[in-house]
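Presented below, as C-alpha cells, is a lone chain in the form predicted alone.
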Amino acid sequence: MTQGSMLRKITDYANRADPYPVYAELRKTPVLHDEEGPYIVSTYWEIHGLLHDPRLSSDARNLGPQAVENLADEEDPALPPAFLRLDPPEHDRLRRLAMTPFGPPHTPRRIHAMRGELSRIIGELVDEFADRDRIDLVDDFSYPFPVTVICRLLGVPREDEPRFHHWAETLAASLDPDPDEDAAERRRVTQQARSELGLYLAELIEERRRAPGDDMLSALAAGHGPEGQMTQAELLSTAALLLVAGHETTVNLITNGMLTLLRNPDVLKQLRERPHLAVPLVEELLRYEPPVQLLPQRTPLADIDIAGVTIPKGASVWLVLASGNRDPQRFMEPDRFDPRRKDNQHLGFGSGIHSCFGAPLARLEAQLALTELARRLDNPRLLADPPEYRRNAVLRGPRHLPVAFDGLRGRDA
C-alpha cells in the first residue's frame, strides 16, 4: 500500500471509531513514504527514538511558509508560538518558567494540593445527575470538568468561569471542524474568541501583578528567579496553551476511559470495589486509547537514518503515537485492555523534552473522575456503540457519549 493511500486511511473519518486495524497495517512498514507527503513513523522504538532525537524539530517554521500558515489557523497569529511549538533553547526557557509554579522542584505539591478541589468539582457535577436516568458524558461531565479545573488553577474568578467555558468550547470546535459548517464563519467566530480570551487574560494578568494570589497566573506574572519572567505575549501564549491543549486532552482521556470501562464491565466493577486500581488503569488507558493519536508537523534539522530509511532534512514527519502503543514488538497482547499490565512505558503523553506538560494534572483528573463515575452511577450502560466521534484525527475522542443508568448512589455510598 502506498503512503498516500495509507495517509487517507489514517485521516478518513470512517476509521475514527476504530483506527487500530489501520495502524496494524501501517506497522508493516515502520517508516512509510512515497514521492509526496510526510514520512509516517508507526512503530514504538522508532517513535521513541525520534522523540528523544534533538535533530527532530517541533517548530513548524522549519517546514516552510505553508506550515506557518496552517499553524496560524490553529493559534493566535498575534502571539508567539507556545513552547509546545518551539525547539531549545527557547522551548527550554519557557517550559522552565511555566513549570516553576506548576510542579517540581519549585512547587512540588501544587497538583497534590488540588486533590480536594478536584473531588469537590467532580462531586458537584455528578450530583446534578440525581434526577436523571441518562446523560451525555461529554457535554454533562467531560467538557465542563477540566475547564473548571484550569480556571481554578489559573486563578480565574468564579463569576468569570462561564465565559471561559464558552471560549474553551469555541476554540475546541476550531480544532474539530464540521465539514458542513461555513469555514469563513468558523474562522470569524474562532478569531473573535481568541481576541476576547486574550484581552481578558491581559487584564487578569495586570490585576495579578497589582494584587497577587496563590494561583498559577500570579506566579507566572511575578516571574521571580534567575531567568526573569515571561514577556506579556509569552504569558498570554502559555495561558492559552494551558486552556486549549490541557482541556482537550483531558476531555478525551476521561471520555475514552469511561467508554472503555463500559465495554469492560468486569474492570468497571473492579474499579468500583478497589479504587486504588485507578492509577494503573489510567496508565493503561493512555496506552490503549490515547487522547492524542499522532504528532504531525515535525521536521528533521539534518538527515536522520531510521529503520533503514533516510528522512531528509526539512521533510515533514508524522509520529503515530497510538500505533506505537499497540506495537506487539513492545507490548504483549497489545490489543487487550489490561489495567494490571507491567512495564507500561506508553507514549500516551509523548516522551522526551516535549512530553506533556500537564500530565500530572491530567492523570489525577482522570483517576478521580473515573473512580467517582464508577462508584456512583448505578448500572451504567452505553446507549450507542460506537458513539459519534469527533472528526479530528489527532485529538481522537467521542463527540457525544450517551449513557443510561438506573440511579445515582450518594457520595458516601
Ligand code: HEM
Second form
Amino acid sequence: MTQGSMLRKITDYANRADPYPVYAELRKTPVLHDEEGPYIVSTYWEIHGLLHDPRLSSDARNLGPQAVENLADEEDPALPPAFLRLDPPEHDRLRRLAMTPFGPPHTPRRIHAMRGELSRIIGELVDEFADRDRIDLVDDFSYPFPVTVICRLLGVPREDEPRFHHWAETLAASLDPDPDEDAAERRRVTQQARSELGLYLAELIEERRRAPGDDMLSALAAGHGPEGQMTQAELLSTAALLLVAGHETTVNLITNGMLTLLRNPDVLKQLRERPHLAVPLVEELLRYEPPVQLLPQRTPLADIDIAGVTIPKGASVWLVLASGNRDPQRFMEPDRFDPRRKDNQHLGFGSGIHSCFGAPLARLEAQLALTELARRLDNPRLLADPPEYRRNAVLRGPRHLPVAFDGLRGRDA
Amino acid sequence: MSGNGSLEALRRSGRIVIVGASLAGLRAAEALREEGFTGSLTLIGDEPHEPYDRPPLSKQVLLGKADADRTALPRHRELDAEWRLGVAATGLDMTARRVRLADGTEVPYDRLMITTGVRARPWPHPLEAELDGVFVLRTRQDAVALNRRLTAVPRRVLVIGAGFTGSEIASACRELGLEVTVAERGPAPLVGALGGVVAQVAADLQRAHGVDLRCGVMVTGLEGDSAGRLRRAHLSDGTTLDVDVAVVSLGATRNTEWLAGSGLGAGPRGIACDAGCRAFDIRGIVTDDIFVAGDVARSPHPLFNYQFLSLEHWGNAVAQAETAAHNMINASADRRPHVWVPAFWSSQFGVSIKSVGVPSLGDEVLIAQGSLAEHRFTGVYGYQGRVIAAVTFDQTKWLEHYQGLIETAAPFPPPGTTVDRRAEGLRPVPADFPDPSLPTHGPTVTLSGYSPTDRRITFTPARA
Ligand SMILES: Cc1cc2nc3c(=O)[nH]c(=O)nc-3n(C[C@H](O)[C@H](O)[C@H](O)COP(=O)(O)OP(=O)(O)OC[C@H]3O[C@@H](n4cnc5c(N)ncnc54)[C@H](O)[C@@H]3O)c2cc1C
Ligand code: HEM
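Next up, the form predicted together with this ligand. The previous block was the form predicted alone.
Every component of the complex follows; first up is the chain already shown.
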C-alpha cells in the first residue's frame, strides 16, 4: 500500500463511519511516507514518544517550504498563532496566563464550581424533549450544551451564537487535511473567518474591560496574574482558540458517547444504575472514539530517527491519535469497548506540553451529560446506524444522531 | 526450597516475614498477595504507625496543609497480614531462619524481606542534639514535633544542610512567614545532587524567597540556655546566630545495625543484593531466601556497568519492592531484574524539580531547554560522551524524553536542536560537582563500586 493511497483512505469520507480498519492497516508501517506528503505516525509508542520529543515543533513557521503547501496559511499580524500552534517558551507563557483564571494553581476550583450550572443546563435541555418521541441528539443536545458552557465560561453572549457558529465551523474545517479541496479557496475562507472572529472578540474584550464580569475573558483582559499580561493580539488569539476548541470537540465526545452506549445497551444499563461508571467510561470513550482523530500540524526542528525511519527537519508529521488508541501493542483487545479498562493512558487529549487545556471541563461535561441522558431517556434507540458523519476527518463525529425513545423520566427520579 | 513442588508449597502455605513496615514493606506485601501468595505474611515495624508516606512530611505537613496523621499510604488491596508494629527486629539467625524481636520473641520465616530503610543522621554532638529546639525530619513524630514548634512562630529557624530535605524545610518555613537561615558546607544548595551550575539556581531561588543562605560554612556548635533550650548557633566563619529551632538535615544512615553478626552482607552502605533483589552474605554469595528493597538496598545497575547503586527515592522503593516480591515466589526462569531508572522529585520555593538518571555522575551539563536565569529549564548531564541524567525545573513534561535517551545510552550532547533552545544551550559546560572526596549533605543517589561486601570502611561520597 503506498502512502498516497493510505492518505486518501484516511481522508476518504466513505471511511468516516468506521476508520479503524484503515488505521489497523496503517499500523503495519508505524511511520509511513513516500516521496511527498506527510509522515504518518500510527502506533502508540511512536506517537507518545513524539508528543514528548522536544525536537518536534507545533509552530507552522518551522515547516519546510515543501510542507507549507499543504497547509492553510494562518499568518495574520492581528491574530498571531495561539499557543496550540506555538512552541516554548511562548507556548508555556501563554498557556500559564490562560490557566491563571481557569485552573490550578491559581483557580483550582473553577471547574468544580461549574458543576451545578452544568447540571442545570443539561436538565433544561433534556426537559425540552418532554413531548417528543425522537430527537436529533446533535442539534438538540450535544451541540447546544458545550456551546452554552463555553460562552458562560468565557463571557461570550449566548445569543451571538449564530454569528460565531459559522466562524468556528470554518476554522475547525481548516484543520481537515482534505486533499480534494481547493487549497487557495480554503485559505481565503479561513482567513476571512479568522479576521471576522477576531473583530468580534476585540469588541467583546473592550466591553469586558469596561464592565468586567467573573468570566475568563474579563480576567484575561485585566491580567492581574503574577505572570503579567497578554498583549491585545495574544488575547484575541487565545480567546478564539478557547471558543473554537470548546465548541467543536465536546459535541463529538457526547455524540460518540451516546452512539457507543446505544450500540452497547448493557453498558447503558450499567451507567443508569451506577453513575460512578461515568468517570472510567468517558476515559474509555476518549480512547475508543476520540473526537480529535489526528494531529496534522507538527514538524521536526532536527532530523528524528524513529521506528527505522528518519523524519527530516521541516517535514510535515501527522500523529494519528485514534490509531494509537487502538494499538494492540499498548491496549489489550483494543477494539473492545470496555468502560472498566485498567491502565487507560489514551491519547484522546494528546500528551505532553500541548495536552488538552480544557480536559477537566470536557471530562466533566461528558460525564454529566451521558449520565443524565442514560438516566432520563426511556428505552432510547438508534434510528440510523451508522449515522451521517461530518466531513471533517480530524474532528470526527456524527452530523446528526436521530434517537427515538418511549418517554422521559423525571428529573430526580 | 527448590523444585516446583516446594515453590508451590511456599506460595500456598509458606511463611513470609517483612522487616520494615513502610513504603517498600507495604508495597512488597501487596505485590505478594497480588501474585497469588496465600501463606502467612508478617510485617514487623519499629514505628507504632501503619505505613505512611514521608514526602509530604517536608512539604504539605509542614505547611499545615495536610495533617501528619493523614499521610497513611493508600492501600491497594486486602492484605490479610499479621502486623507487629512498635517492635524492632534486633537480630537475624540465617541458619535457623528466624528474626529476633526487641520483645524477646522470635519469628520464623521461609522467606525474608528486608525493607528497613534509613534514618536521619543525628547532630553529631549528643548533648547539643538533646537541646529542646533541635530537630531532624524523617518520621511522622519528627514532623508533628517540628510542626508544633513552627506554629509557635520561632524567631529564627536554622536549617543545617541544604540537600533536598533541608531545602524543602526552608521553603516551607518561608511560606509560613518564618525567618530562616540555611547553613550549607558546600558552595550552594543541592550541589551534591545536581552540581554547581544547577545548584546556583537553587541558591537564587532561596535568596529570592528571603532565605538567609550561608554557603561554605559549617555549624560548629549549638548552644542552649540553662533550661536546655536552644538559643544560639556558632558557625565556622566565626559568626553566631540567635535561633530557637535548628533542623538537622545532614542526610541519612542505613538501618542495618540489627543485622550485625548475622552473616548477611549488611553495613553502613546498606545491604547488597543482586539485580533480582536477593541479599548477599558477607562472603559475597547470594542468598536465595532473603530479599531486600527500598532505601536500605544497594543493587547493581546495568546503566552504570553493574556498579552497586543506593537510592533514597520513593519510586525506587515501590518498583524494587514489587520486583523483590515477584522474585521471592517465582522460579529462577521467571524472575525479573530491577532495572529502574533513578527518578526523584522535589518541590520547593514554588518550583517543581524532577530528575532522572544519576546527575552526580555527570561531568558536563547542557541546558537543553529554557534558561537558568528564568528558573525554568531542562539540564542534561553527560558522562563519557553519553547521556546519564537530566533535571527539570518547572519543565516536567520533557523528562520522559530524556529518560529515553538515558536508557538507550544516547550520545552526549544529544545531536540536533529542540524547542526553547537558548544561547546558553548551544554547548555543554562542566557540571561542577564538588570534589567527590568531600562530603556533601544528602546525596540521594550513591554509587558504591562492585563489591557486594562492606568490609572496606570508606566514606560514601556523592559521586562514584
Ligand atoms: C522528609 C522526607 C521527604 C522526602 N521527599 C521525597 C521526595 O520528594 N521524592 C522522593 O523520591 N523521595 C522522597 N523521600 C524519600 C522517600 O520517602 C524514601 O525513599 C522512602 O520512604 C523509602 O521507603 P522504604 O520503605 O525503603 O524506607 P523507609 O520509609 O525509611 O522505611 C523503613 C521502615 O523500617 C523501619 N525499621 C528500621 N529498622 C527497623 C528494625 N530493625 N525493625 C523494624 N523496623 C525497622 C523504619 O522505622 C521505617 O518505618 C523523602 C523522605 C523524607 C524523610
Ligand atoms: C472532548 C473534548 C476535547 C477533546 C477530545 C480535546 C482534544 C485536544 C487535543 C488532542 C489537544 C492536543 C492538540 C495538540 O497536541 O496539538 C487539545 C489541545 C487543546 N485543547 Fe482540547 N479537547 C477537548 C475539549 C476542549 C475544551 C472544552 C477546551 C476549552 C475550554 C479545549 C482547549 C484546548 C486548548 C486551548 C488546547 C491547546 C493546548 C496547548 O497547546 O497547550 N479543549 N485538545
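Just so we're on the same page, rigid core means the largest C-alpha set that superposes within 1.5 Å between forms. Remember, predicted model here, so these are calculated numbers, not experimental data. Numbering follows the first chain given and starts at 1.
- When the rigid core is held fixed, the Cα atom of F337 travels less than 2 angstroms between these two forms.
- Once the rigid core is overlaid between these two forms, W167 counts among the residues whose Cα shifts by 2 Å or more.
- Core-superposed comparison between these two forms: CA of R208 displaced by 2 Å or more.
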